[in-house]
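Coming up is one lone chain in structure tokens, specifically the form predicted alone.
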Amino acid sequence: MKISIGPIQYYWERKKVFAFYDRLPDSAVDIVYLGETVCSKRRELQLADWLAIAKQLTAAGKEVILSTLALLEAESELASLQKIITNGIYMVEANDVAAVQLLAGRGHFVLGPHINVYNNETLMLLHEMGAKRWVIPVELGREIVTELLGNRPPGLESELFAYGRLPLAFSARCFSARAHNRPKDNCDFVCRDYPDGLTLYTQDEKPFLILNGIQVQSAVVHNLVTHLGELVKLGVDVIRIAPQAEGMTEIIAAVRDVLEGRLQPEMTTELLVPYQPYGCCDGYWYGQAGMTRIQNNQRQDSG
């Protein structure tokens, strides 16, 4: 099974990014996701930066896939769509219909895990435009997982969301802004002020989202590491991991090691504690509400 780092979801400053990726080619990463896929206004790197940054990983011996917009809003973004598409070089991962539609018929590409695919027949429409690999919706469980996996296409490779926060929503409204009561179009960039986002409360001040810009996370993390045993059986060829402001690469570490059984799987529950400021789940795997942590079949609420 390979390891994978989605795409950085937050808005980093530049020097940030290039320290990020400065330290995945001595990791344990097989794959890199890059590329913004949240909102269009955040320039710190243009495509030619992403670029550079391709063909450093590339150069150290890993897979890079550029990923794209999870919404278009604007003729602009469909143009910057259309460079990352014909760029020549590296696949793509398509977290937008227009995307799959572009990319139809050119070769290879990646279905990003903001395409609603929960059904074999999609999946093999999809297979047939090109996809080579499927990233799995984030809130389909185990029983549906096993049933699309036992049936998928030949050749189609599948990718799951393993760790990280989880990404729920997306809006044509600025949540970050309307926080700090800036209108989106004169936003000052204010989402640059959370690397890892802004927190929302409950009423009685529990955690409970996170505010991205134009989108919603989990506040807990989403944490599969301790059924990474039962992936591999169920199929699954790469899982992924969610950047993060800090403990990147105790993370990675934490995961290959369970992979290549030096590690223990129930021994990642406190090991990864340090990075969980709001605690895990795993709700959405088990078929209940995905903000739920679920620990040897106890139900446990999160928070």
The other form holds:
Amino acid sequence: MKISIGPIQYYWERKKVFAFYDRLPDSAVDIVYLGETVCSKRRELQLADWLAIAKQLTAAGKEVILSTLALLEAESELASLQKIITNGIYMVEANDVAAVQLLAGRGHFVLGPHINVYNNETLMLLHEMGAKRWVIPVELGREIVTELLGNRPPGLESELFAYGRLPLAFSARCFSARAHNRPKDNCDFVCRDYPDGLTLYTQDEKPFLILNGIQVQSAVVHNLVTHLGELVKLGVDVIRIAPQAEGMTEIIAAVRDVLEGRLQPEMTTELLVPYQPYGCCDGYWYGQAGMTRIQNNQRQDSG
Amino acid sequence: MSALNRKIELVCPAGNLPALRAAIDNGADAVYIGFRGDSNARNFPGLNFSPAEVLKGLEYVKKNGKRLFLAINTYPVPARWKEFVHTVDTAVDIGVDALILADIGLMRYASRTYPSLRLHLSVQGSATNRYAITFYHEQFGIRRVVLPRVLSLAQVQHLINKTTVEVEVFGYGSLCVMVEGRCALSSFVTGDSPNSAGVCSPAHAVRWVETPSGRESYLNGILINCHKTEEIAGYPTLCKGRFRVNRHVFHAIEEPTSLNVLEILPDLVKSGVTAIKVEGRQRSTAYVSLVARTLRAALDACFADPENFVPSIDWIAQLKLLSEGSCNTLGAYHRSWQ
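Show the form predicted together with its partner chain, please, the one above being the form predicted alone.
And the full complex, kicking off with our chain again.
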């Protein structure tokens, strides 16, 4: 099973982005998704910068995919998308049907997590159009994934979001700017001050969601590391880890060690605690509320 | 003054037969409905139509020379595929004027099996730009797209200039803050989402707690809002709760408010939209009657004399009465909302 690193969803400073990818050549990662997927106003890095990083990672033996915006509205955003799609070297991850439309007939592409694929009929058509890999929507659980994988078109790889804060929603509104009483058009890039997003708490002080510009994420980390054996058996080809500001080296190493049998899956629960300030969840995998932590509870129940 | 010669369709919601009749009686050009169950994005207990009721509704709509659209706009998972296909077949057999679909696989089935069937891309299909619309048009021949509530008025206008597909926009009703069809907030908290179960913040997960200072609302154990005794306690839709971010407790995602385009109706009409849609299949017959009547009057006035159109105080007052939190917004149509 391959390990992928999803696109950085936060707005990190240029230096931090380069430093992040400088560490990846020596890591146990197989695939790296690059590019801005959340907000077109974020321009610390231009396409040329991403291509430079891509070159470096490719030279280190990593497969590189250029990822694209999930919410496309303005013509300028469509023009940027067009440029990424015609890069001529790297495969592209579509996060909107617009990207599928532009990628169809141009060879292979990846269906990102923000394209709604809930059944094999949808999968079949998109595969015919050139989809080579498909990132399963985060809200789909084990039962549905099993059925989808059992009947997927031959040759189509599957990728599952297995570790990180869940990308849950996108809006026209910038919630980071709103929280600072600023209009989106004059946001002063306030999201840059929050390398792991801005935490939203309930009034009884429970960390609930993460505001990341126009995106909303879970505060808890979706963690399927203890399910890796099952994912391998199901035929999942790639598991995705979403970048976060701290602990990526440790997280990647733990996942690889579990996959290679060097580490008991259960051992990671404690090992990864420092990188989950608000805890973790796996409810979606059980077909339940995504925020719940089922495996841990089951163990407590049986113990 | 110059009257406009192009009509705009007023598309109204109905959750049952009385609401459907009320919509038609009060000026709707078309009514959209759904079957009972989770094949549509308003899967509420006691709501929606059996096939026999759809047929009755269709008869009433036809008798009045209007149109009936049926939404099958959730995403079928493999175990439900056959059932959804059957739902499409049933709707076609009954003879509704259009199907409102969101799922790519289901659209492929419908367009291949019934090439002359009129297909509308549901707002749940999440098409916010011309390439996405072109995809659905080329692949399935969709004739109309319902736009997600994320575009500014200028963007709507631009999009209409760039596509040959009819454009339907929301004109009134509860406001989805997120891009429709791509929001998993509800399933994150409750297990059920609009995509998977046709619901958002479902009633089965709601719990109210009386406290000495007022009422608290919870969604599957998550505190969504605290209302003081004197405050009206609204339904705990999770994106409309009050939360703390940094040091402030506020409606961090959105206030309880309803979309209302009265103020910009002439601009919307001139932009070339084909239809204006009212949200609220889950709302009462009284709601459907009042909104249909008010928007009918406003549209007629706007058509007669777009240059001098001013929303009447009565219309504004009536629509405000029906709004969430008695509050109206232009939503994303107005850039400052974003």
